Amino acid sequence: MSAYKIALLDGDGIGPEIMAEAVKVLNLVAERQNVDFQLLPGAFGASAYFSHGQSFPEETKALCDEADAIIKGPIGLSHEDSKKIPVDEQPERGALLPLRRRYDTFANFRPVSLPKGLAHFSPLKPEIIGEGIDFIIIRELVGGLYFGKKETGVNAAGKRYVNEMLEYDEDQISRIAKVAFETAQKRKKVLHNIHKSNVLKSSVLWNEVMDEVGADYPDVEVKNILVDAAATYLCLNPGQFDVMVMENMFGDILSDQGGGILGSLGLMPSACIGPEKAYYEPSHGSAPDIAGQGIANPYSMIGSVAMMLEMSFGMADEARNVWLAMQSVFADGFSTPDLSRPGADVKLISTADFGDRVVAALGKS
């Protein structure tokens, strides 16, 4: 039987209801596949702070330490529960960042995927929707403007000042890149090379390794694209689309719009890969404002469970499993109340409910 210990950090808000059904998805799994996942549970985000003083507890860097991979739910509070806590302990900046350092996961993953018949869901027309969406965003997650030099104070004129850097460095680029291109070559051989090299130099360095890595994958066309046109031509045309790769910033932003043109980030796991460790997380907050009431749909947990079975444990016959059965709660008619939309035909369930019904779903897979 093999064994695979799992760093549970529930995070914020809505973080330990949809984390609850994520769960089940694995405790049948593990029965379904004779495997043991050995879940350890550990305090990270807000409400790590509260109850031990530090948003990335020490406890909770071992366990991590320990796993072989971690599964997280989202973290942070309102922005005024927010100035509860010193900056930088804020959650983003005291537990997200140093768990990305830590493990140095510099190649996110984010699928933005819907089948035709779950187009409902998205805003876009169904013409522009067409057969489907299904795309997948690379995103360099551990360099440029994020993680450089940051100084604030006041300047020689008396004014308060900011200062923060984007840099990055020519291995930290190849190595996105190269990622990008092996993704790409096992989907349709089409990559997105997304940058703004008209403004900005380090998009021009960003450029020119990529075409140095891409002289080896010669089977793979490469497509070069503004940022903002790109952000234009995911609501005009995300069909176009298939393999996108960007630094990070861009990364955050575009991702969250493909969430946008899917209809919620509540549809959009991902999973955020290192050298040597992963952890998989939904692409969306922790909406506080709905925290406790059993609305919240754990599509995108449940899907980066799916992402960690594939990606982590080489199981990828079960979380295709997974995906499927967790679109078929939806064509079947069932959603939470968070994701339906005023005079939607849907039956409304709750966040548990939606979990045992993926669950039934993927029983009889």
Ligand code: IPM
Second form
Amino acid sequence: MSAYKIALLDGDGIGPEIMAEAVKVLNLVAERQNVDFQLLPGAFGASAYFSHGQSFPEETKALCDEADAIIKGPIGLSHEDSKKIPVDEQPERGALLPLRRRYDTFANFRPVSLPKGLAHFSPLKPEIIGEGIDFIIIRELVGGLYFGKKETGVNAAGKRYVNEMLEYDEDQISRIAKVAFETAQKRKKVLHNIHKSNVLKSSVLWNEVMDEVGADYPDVEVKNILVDAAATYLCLNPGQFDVMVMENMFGDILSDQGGGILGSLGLMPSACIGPEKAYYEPSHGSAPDIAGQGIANPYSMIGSVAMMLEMSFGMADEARNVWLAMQSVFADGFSTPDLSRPGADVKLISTADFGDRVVAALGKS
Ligand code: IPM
Ligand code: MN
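Provide the structure of the form predicted in complex with the ligand, given the form predicted alone shown above.
Then the entire complex follows, led off by the chain already shown.
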């Protein structure tokens, strides 16, 4: 029997309630695939700051080090509540970025996918959606503005100033380029490279390295698009995209736009892959405004489990079964209140009920 250790960081806000549903799915997969998933819960995020004095406590680091993979819920507090935590311990800066840095999780996969049957979730018109939406954003996750040198102070003229650097070296670019080309090879062999080389020197180097790496993948067609234009095309014709690759900050912004065209970030899980370790997380925040009410949809959390099954444990078939099980719950006309639109013809169910129905559907597959 295969045995894997999985660190479970349920995070803040709706994190614990959607993680509970993901665990139900993991338990069923363990049983029917005859694998042993040893789940190691750890404190992480604002809740960890209040219980342990640190948003990424030492003991959580130790259990993540020990785990074969990490599954993480959303973190963060409301803008007001964040002020109760010192700036450097706020969960984004104090926990999430250190997690990314610790495991060098440079390759962030954000699938933007909506089968035709779920197209009603999207705000786009049916004629724009066509046969559904299905592309993947590959975001470089440990470089650029997020991790560059930062300096604040008062300049010679007595004015407060800030200097934040967008840094990449060629190795950082080539490793994400390889991931993108390899992903494109497995899909439609078209790669959209997103850049801003008409202004940014960082994009000039980025594109140079993309070209060099691309020489090893002659079967992949590269289309270079400026990031601002890409934002427009995502609304007007998302069907032209299959694999998109971009630097960290562009990826942060365009992936939220991806969530927008799906109708909700709640429909977007993600995988963050490093050379030795990977972690999996929903692309959205902790939604403190609806936490604890049992109305949040666990799709992105369960989808993150599906990505982990495929990418960390080689269980691609079972991952597909999990996706199909989730989609069948929507197809049966059920949804949670957070995803439903006023007047939509859906049967509203709770977070836990959604999870139970996914487990029931998976059990039949
Ligand atoms: C994301 C989030 C994070 C980011 C925040 C929480 C720091 O928005 O994963 O996209 O900006 O990367
Ligand atoms: Mn983001």
